[in-house]
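The chain below stands alone, shown as structure tokens; this is the form predicted alone.
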Amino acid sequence: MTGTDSPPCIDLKDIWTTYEGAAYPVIKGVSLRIAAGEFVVVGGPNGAGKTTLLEAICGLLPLVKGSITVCGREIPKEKIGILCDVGYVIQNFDFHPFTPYTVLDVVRMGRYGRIGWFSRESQEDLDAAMEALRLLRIDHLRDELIGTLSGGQQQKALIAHNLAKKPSVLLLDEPFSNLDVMTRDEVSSLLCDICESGVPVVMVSHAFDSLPRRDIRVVVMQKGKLVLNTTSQAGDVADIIRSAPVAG
């Protein structure tokens, strides 16, 4: 079951968040409900609070006010469970060329939250990692050191890392930033399939040329506030974000 009439997988109620040592809140009074199977694009200018919104959903930032529930779990009471259940592809990453992990190692790490502290990796875990590699078409790179790959290949490995987790929610921060046009289309199609399986996808992006042809929730942030929350088709997303009202 999908759509905004479904019970929310993500439920933000009047949240205010701040970074440690910051004088002012970064997110200010945001309320947002996201249901299973929704594809959500978060837009807005630099510094609007888009990445901060994703970090809040993951439980990576303390709440000053308000409440967040993800898949029935409340932050901060069940923060660890949420972190194990949510896939989060970060924007800024940098693997040193001599990082001693192969691509397969990095993708297998996505299973650690599912395995638990006192259990060993099973064949199911390895199969999930290999499936994720195949979905991103990088299974031929499985034995390459992660730091020797191109930025686009590393980006695909991080997406595979999160897909191996079999997340209930998938968050992505600028997932197209290091990808060529053809690869963007491939990843976009994959994200669409994930949505169709019932997993909500929430994506911060400035690139709108490869969005899937489906209903898309458009959420626009301005100065830490949510100024627009509507539904559109892929071809209209860029114009909607550009014409969004400016927060006071």
Ligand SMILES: Nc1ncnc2c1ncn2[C@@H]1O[C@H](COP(=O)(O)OP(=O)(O)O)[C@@H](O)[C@H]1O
The other form holds:
Amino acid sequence: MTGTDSPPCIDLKDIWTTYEGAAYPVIKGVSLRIAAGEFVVVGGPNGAGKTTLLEAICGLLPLVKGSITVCGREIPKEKIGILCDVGYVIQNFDFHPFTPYTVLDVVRMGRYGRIGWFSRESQEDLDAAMEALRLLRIDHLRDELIGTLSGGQQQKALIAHNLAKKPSVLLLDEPFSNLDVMTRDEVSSLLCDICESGVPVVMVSHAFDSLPRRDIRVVVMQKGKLVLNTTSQAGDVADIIRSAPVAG
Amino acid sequence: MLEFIIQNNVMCHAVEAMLFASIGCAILSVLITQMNISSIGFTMSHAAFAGGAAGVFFGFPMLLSAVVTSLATALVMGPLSYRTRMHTDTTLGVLFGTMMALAIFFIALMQSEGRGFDAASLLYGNVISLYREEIYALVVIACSIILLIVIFGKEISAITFHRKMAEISGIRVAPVYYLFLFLIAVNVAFCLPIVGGLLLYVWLVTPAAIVYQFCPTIRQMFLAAPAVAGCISIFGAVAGIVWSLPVGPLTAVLFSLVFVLAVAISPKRKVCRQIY
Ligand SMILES: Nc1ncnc2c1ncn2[C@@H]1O[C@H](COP(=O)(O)OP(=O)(O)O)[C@@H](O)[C@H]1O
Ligand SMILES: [Mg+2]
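Same protein, different form: I have the form predicted alone, so give me the form predicted in complex with this ligand.
Complete assembly follows, chain above in first position.
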């Protein structure tokens, strides 16, 4: 499972990206290949560029140099196609209690992009949303307003929003930060199942106690550079990330 | 259009103007408040005001010059406010002040030249000054807004929920955003002669603010806002004409009264005091 035998789902070749108005590039020459069915944990200190890396993979940021291919599609040419196909659970969200959408509304929105401009939601779309709610065990909350849920429940709703899409690649940005220990284990085994089904899962995380018991690719970012890229077991991830070399 | 219900010609004209103007504005108000674009909304409405004032002063058609300035504002400020939030608010604030100053400048000039009537109707609107065609135009605009909301319902709901998440789900956010800026610009320009430049913004915010107190979902807001705004506007038009009061300002005050009442009885402010 090193990604050399099968064609990579995500292929980053020496990418340099920046934010609009930023003086210097945030990601500096990262190359990474991720194959189908790989479980990747991205570690590194705050501000290392982990979130930026995920955004670059879905084509949300301008690419200064290098190339990104996701599921055979190239950024930025096929950006919309990639976005319809990639699940990305964002890191920072904070919904006002009176945000006028229910949990089911939010989960259904995950499919709106791939439904397309002038088409209506089909039964299949609704079924996918309901299934995602069940997978995350929040189907009883479906008619609650999203903003009235706890942070952890909102986090689950956002994961469900992305699973409803039936993504070919799943990116998650610190998905465990709002979850209690039991729920982390639940979500972790759900992610493991998704991964076994062939969808690569790339997760930024600082919580290493609830990783699935399987081969895990550990990638460490520092100051916008990739300083470590290795494969290990769940139990060793914390130590590997702690002892990662320091970027110059 | 409503002659079969309202025999009085003046009254009929006023009610039609107010009703159709408020339906379009109320639906847009839900978008403006939920998409957090109120600063660009009020800058555009004051740009229309300034454009209208300049137009009247120089003898151009007011509607045309109002549409042009408000569209120009949307074209210039749209891309800026689409990308970044923080510092555009300041830019918009400055632009808003400039537009207001220009409008007041031309109005003051008109007053000093003895064209006080033109100036007053720009400031507070004039419901019975409209041509029949302008009322038809308002109907067309209101219907287009409703149609576009229905057609792009799912895109709009995703974008108003969370712009970035909508983009991540694969929706092309920018075309929808610019389409609605365009609608706001046109709608604002056509409503200017009815409610006046000073009060226009009441119509673009208060309806959504009122129904927000009672409607838990956006679908309900889209249905309730034009209904509530329509009722208030019809009442304002009738009361204004019956009691010879200025219709625009009267209706604006009514909007605010209903808003205060709505906040006072809003279920969103209720606190459950029962412990068991
Ligand atoms: N919107 C932005 N504009 C400019 N710079 C940004 C923006 N977001 C993040 N950065 C910069 O990019 C760097 C990496 O940020 P990020 O990827 O969010 O780090 P993290 O690894 O904690 O997720 C930081 O130094 C931050 O200052
Ligand atoms: Mg981050």
